[in-house]
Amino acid sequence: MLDARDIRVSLAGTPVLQGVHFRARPGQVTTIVGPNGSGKTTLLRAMTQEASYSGEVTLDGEDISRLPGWQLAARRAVLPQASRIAFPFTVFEIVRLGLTASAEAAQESRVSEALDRVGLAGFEGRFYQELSGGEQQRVQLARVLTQVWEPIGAEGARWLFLDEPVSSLDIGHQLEVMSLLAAYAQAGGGVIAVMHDLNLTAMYADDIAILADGRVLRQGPPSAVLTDSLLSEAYGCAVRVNAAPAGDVPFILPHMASIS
């Protein structure tokens, strides 16, 4: 289980995180949800250590600021919101990279079989640079299931931290992409993902906290989270559950949580 207690995090002398407490269980897809600036990528950060804190991140109860960084990258993988890369590496050498961090010693043909699940078999040779924003979006997915690539290791459970991992994919590799994950958790690894999107949210999340002010205002399963009056105070207008808008304005929701 990984547990963060009382989560403080100030930016040029701001608070961005303001005594956060959030939990996420093995076997379960957590998500962070919350309007922008409430301080998800922040909490993810620090989590992951890359934002200094003051409060406590536990995993399996350690402190994980007292592991070495070679534990915790046999233990959990990293998707940032975005990724820069400067030089002209392909596809093959960017996925790699999660290879080399691995605890496991694996075969090259890894890389493939990463490229595969995330619909980019073939891809290998082809330079990071000239791929389109998705593309791009889902060789990173490919380089942290590598790292991690069973869900349970001798260490137990593994973890993906994810940066709004579908953010820059269309709905049908949106659903490939949390289907990937949800297939992930349910063979008992860990998923943490900061998500925009409500709809998918609702479809995926076993477990959801959402953020607005630097706090958490609520965490459980979506039918506690995902309320007309929680949604409203932290986005600061009026959302209605399950209500088509009216009119003859569209209304487009993926009702079936698969792919063909």
Second form
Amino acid sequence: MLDARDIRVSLAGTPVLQGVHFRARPGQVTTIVGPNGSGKTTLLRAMTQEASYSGEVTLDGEDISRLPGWQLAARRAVLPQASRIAFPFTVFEIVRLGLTASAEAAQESRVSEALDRVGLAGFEGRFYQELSGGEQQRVQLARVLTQVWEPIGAEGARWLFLDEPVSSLDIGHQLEVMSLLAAYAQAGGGVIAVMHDLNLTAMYADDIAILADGRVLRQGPPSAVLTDSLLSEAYGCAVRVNAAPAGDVPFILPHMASIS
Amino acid sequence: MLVLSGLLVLTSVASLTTGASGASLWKALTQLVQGEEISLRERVILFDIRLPRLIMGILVGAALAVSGAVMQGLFRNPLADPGLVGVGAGAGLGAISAIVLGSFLPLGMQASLGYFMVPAAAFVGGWVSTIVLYRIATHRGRTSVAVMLLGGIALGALTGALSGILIYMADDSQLRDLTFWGLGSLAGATWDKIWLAAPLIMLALAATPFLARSLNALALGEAPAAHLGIPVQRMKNISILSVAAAVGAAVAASGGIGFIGIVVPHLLRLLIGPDHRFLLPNAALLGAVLLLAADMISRTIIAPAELPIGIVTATLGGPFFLWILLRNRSLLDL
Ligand SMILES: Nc1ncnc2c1ncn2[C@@H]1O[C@H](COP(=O)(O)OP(=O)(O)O)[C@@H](O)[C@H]1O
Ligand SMILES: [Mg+2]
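Now that the form predicted alone has been shown, please provide the structure of the form predicted together with its partner chain.
Following is the full complex, with the preceding chain placed first.
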């Protein structure tokens, strides 16, 4: 269980998060949604000690800022929103970095296995810098996966913290990656993902926190959060939540007429 | 790695047998290996001139190349140079102060400090400027690599200005000393200097294998490296102090020798890739080989006189560096 209480962050003098409460359970995909600049990335950065914050973040009851780095690295892996690499490393070398940080004693064949899972089999020898944005994003995801490969370790559930993990992917790979994350949660791991796409969120999230102006408007199951009024309030435009004829999964269409 | 080790042995032997006194030393060396007696003159040249020079060359070459690789990893920039931690500028100011102001010291002190005065002042100057720069760049326990880079430029300009004032005050013979010191040379290598420089350089080099994994992770950025469990601040401390010690000792012992710290790691990244676990030990070997080769050129090209080695490394290193740059624009991501 990850619990963030009363998180406040100021960047360059302006308050960006103003008392955010957020929690996530292992076994679930928890997503953070909200308009641009609402503080999604900042919340993720606070919960991973990248930004200094006031408030408290606990992982299974332990204050996360008191845990040593190597112990945190064994329990959670973090995917940043964008990643540039300083030197011409190969895909294999990048993914292997996750393996060396892992608490598991795994063979290097794990690297290929992870690449296979994100649909990049055979990319081991390619230069990271010579890949497309979407391919780079999946290499980073493979690296993060090898770091916490088994969803449950000796110390309890393992966690994935992901900032827009599918933002540069085509629709096929979006579904592939989201299914992979859902399977990770199903097996007992915790997944926290900042999401841009509300329809993918509706399809895969078990729990959704919706942010606006540095506050959580509501956190709960999709049925409680993906409502016309809440989404319209958060995003500042009229949207209507619908259900596809075939299933019970809601989908969101913007209403052009009401934006103007 | 094996190839480079072999190459180092070859250049070492070549370096021992090259120089002003000619080919007879090759004979002396073979005699020595076979256990025969050699003349006193040959013994002196071999053990008191050539051997310290060889060892100093290996130490300085390895120190500069490894420091370059560590700095580039730390600054996440393939163009970073060991000089970036402020060591070069500070050491230069120290050396110039010693050369110019040394003559104002009481004669007794001048005599007791002897020729150690310049290297000692260079070392102290290098350390002081590194510590100052490090303090400037460290805020609330976190060292900003970007601030260090820019602060280094400011500090370099300041020490350059101070050096300029001193140079203005210098007389002709001091100017000549200054110029030669600035260009670097292994000619002054003695056992005494080695006993001073070697422990520092060895200690710093011994620390670098522990940095390899951290430097690899740092290529992703500081935050991702921390998420991989790397103690980022501690590794920065170790890197910067090791580089300051190694480069400070190297510059103190042999003056300003450029380009080894940039060219060697570059060349190796092209040959064996950027993985620091292999890059750092190979940089030590290749740095030593290249510096010995440059030293042999500097000794033979205008024999019986000697060209300062800094001129050789700059003449060969500069164009080579440009060539690498132009060929690899896309991979360097510049
Ligand atoms: N380094 C920074 N300095 C000042 N303001 C920042 C910084 N980073 C982000 N912000 C501001 O904080 C707000 C939240 O940013 P962020 O968390 O990145 O939003 P998003 O929800 O789109 O991920 C934005 O208004 C942004 O302009
Ligand atoms: Mg964001």
